[in-house]
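For reference, the chain that follows is the form predicted on its own, supplied as structure tokens.
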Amino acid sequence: MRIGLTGGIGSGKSTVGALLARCGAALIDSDAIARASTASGGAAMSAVVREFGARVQDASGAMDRSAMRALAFGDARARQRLQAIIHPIVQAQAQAQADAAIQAGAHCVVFDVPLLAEAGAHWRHVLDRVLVVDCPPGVQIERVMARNGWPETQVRQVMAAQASRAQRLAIADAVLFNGAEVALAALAQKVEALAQRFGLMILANSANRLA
């Protein structure tokens, strides 16, 4: 089975994706591959610099991705060319990736894919469920703030940006809420029960080996 994961910035969707990986399933990180993509050599990098130019990378030849962030985040066509550079080399490292896993055995593969709602009908094509982690968004800009330390304009800013939270309901399979008054192990509770419904076998306590 293939499992999408998506849900805004800071409604704990990487924290369900450990959990779930705690569970049985191979994780495969949408972030963790878009970063390495645009790193120092990355796959990504000359043309993201043909398309910005120099002021997008930093001395060590990576992107920078403060910069990228104020261009991407001001302007939706800027984000559209970023994103048409990188989403295509995300998908086809996420689909290699998967299919090692299931060669490995893996019985089931989650995609953790910030942008699902945005990337269109691709991911739909490859998914089997669609699990959407939800919280309000007041919880969404708390949590930003307090781990990014980011103003509150800021996070508002790339929320404005992302898919909003009725786009991302409305292609979710399963939704698994994650409010402010959630705490990590009614959380784990909830993973391991969408866990079972897909098949997988759980691990004991998996809230107290994932603190």
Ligand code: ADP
Second form
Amino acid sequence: MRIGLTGGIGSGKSTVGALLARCGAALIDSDAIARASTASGGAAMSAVVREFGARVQDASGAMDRSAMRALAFGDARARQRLQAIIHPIVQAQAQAQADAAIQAGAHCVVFDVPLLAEAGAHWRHVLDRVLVVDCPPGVQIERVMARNGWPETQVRQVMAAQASRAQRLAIADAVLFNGAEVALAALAQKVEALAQRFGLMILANSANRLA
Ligand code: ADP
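Give me the form predicted together with adenosine-5'-diphosphate (ADP) now, not the form predicted on its own.
Shown next: the complete complex, the earlier chain at its head.
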């Protein structure tokens, strides 16, 4: 079983990913792969510099994130050009990691993909189910302001660059609602119930499951 996990910034997607891993899933972090691809010597760097010029590269050879953010958040086409470079690399490496996890005995792989709704067509054929973590936009803003210490305008800017709530819900096979009224313990219960539905509780009594 291959599950795609997505949600807007601050929805609680990473929290749900960690809970699913506790239920025995192999968790593949597409953000971490994307970050590695734009580190110094990363697989995306030569194409990024070819596309955007040396101004988006720092002295170490890594992508200068603030320069790129300034360029891409104000310009949807620039964002698309960057995603066109990074997405194929992330998909190939995520696939390779999933194959390795399955070879090593994993029965369920969860792909944590923040931009799944944006890049859906590419992912759809490798996923059996899409799980969307959902909450109202106001809750996203509150959580990210508290987690990252960002001003509200910065959170709104990131949200505006992501797929809309409706676009995410449209690709969902299952939705986990994680609004302000859902306590973390209740979220954990919801994830366990969902994991059971997905036949995921294979490690329920094994030593691999955390208490
Ligand atoms: P995402 O990966 O979607 O950006 P996170 O999983 O990091 O979001 O969650 C954002 C923040 O909100 C984190 O600090 C997390 O601990 C907190 N959070 C998420 N869900 C809940 C919840 N149900 N109750 C309380 N805090 C939550």
